[in-house]
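Read the single chain below, which is given as structure tokens and is the form predicted on its own.
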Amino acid sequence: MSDDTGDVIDDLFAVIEDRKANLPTDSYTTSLFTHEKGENAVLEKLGEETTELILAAKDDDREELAHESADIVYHLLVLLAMKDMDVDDLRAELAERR
């Protein structure tokens, strides 16, 4: 991964951090965050985006492919985010996984 990525990365959380803290009308994030199946809907979406990921590598569409992997990242940090997480949890247990 190179440095860009993780800055990307850190970036996204710190928006997603934002979203979660000031709670934005017009922003999809909030709406995660406050929506009435509370977690559910954070859960259900990254089920729907792991799925629509195991279609294009079936396929074989690399754009699809880079599409639903951003979608499940975001998701994911949206989750973690919920869970009161961050990305330094994240960098830790795949530092004890090298």
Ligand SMILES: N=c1c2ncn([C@@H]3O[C@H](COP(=O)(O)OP(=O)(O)OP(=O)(O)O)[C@@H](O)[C@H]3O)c2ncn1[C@@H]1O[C@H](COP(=O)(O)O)[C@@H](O)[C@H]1O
Given for the second form:
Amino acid sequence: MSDDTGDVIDDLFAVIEDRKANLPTDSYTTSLFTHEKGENAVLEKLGEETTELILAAKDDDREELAHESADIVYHLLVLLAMKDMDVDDLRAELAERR
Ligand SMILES: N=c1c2ncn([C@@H]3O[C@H](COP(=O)(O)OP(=O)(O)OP(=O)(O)O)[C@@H](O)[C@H]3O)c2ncn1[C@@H]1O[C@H](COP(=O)(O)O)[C@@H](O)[C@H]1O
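Same protein, different condition: the form predicted on its own was shown, now please give the form predicted in complex with this ligand.
Zooming out: every chain and molecule, the one shown earlier first.
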């Protein structure tokens, strides 16, 4: 794996936290934080992306599987930020299971 993917999740979470703090316009992430549906907007997205992930898996479409996995991880990180959680909470939970 190349070095530029090493901290991609930390970097993405930092961008999400920045969007949450500053709410710039023309930002999809901002639109999730300010959506009239509240957290339901991101929850619905997670549901849709999970369905798409399942279909990609059933089709054995590895490229689509990677695409939908990335969509899910992004929306999951937005949800964690909405709940004032940190990506380290996810890491800690996974580490405890080792
Ligand atoms: N990783 C993501 C990311 N993943 C998914 N999405 C958005 O999530 C939405 C997914 O909804 P849809 O499934 O309806 O969109 P779609 O393109 O039809 O997707 P598929 O049906 O193909 O799965 C799209 O609008 C995507 O642009 C993302 N939007 C932003 N990011 C990251 O967040 C950063 C900040 O983005 P902004 O907040 O927009 O500046 C970006 O630089 C990226 O690094």
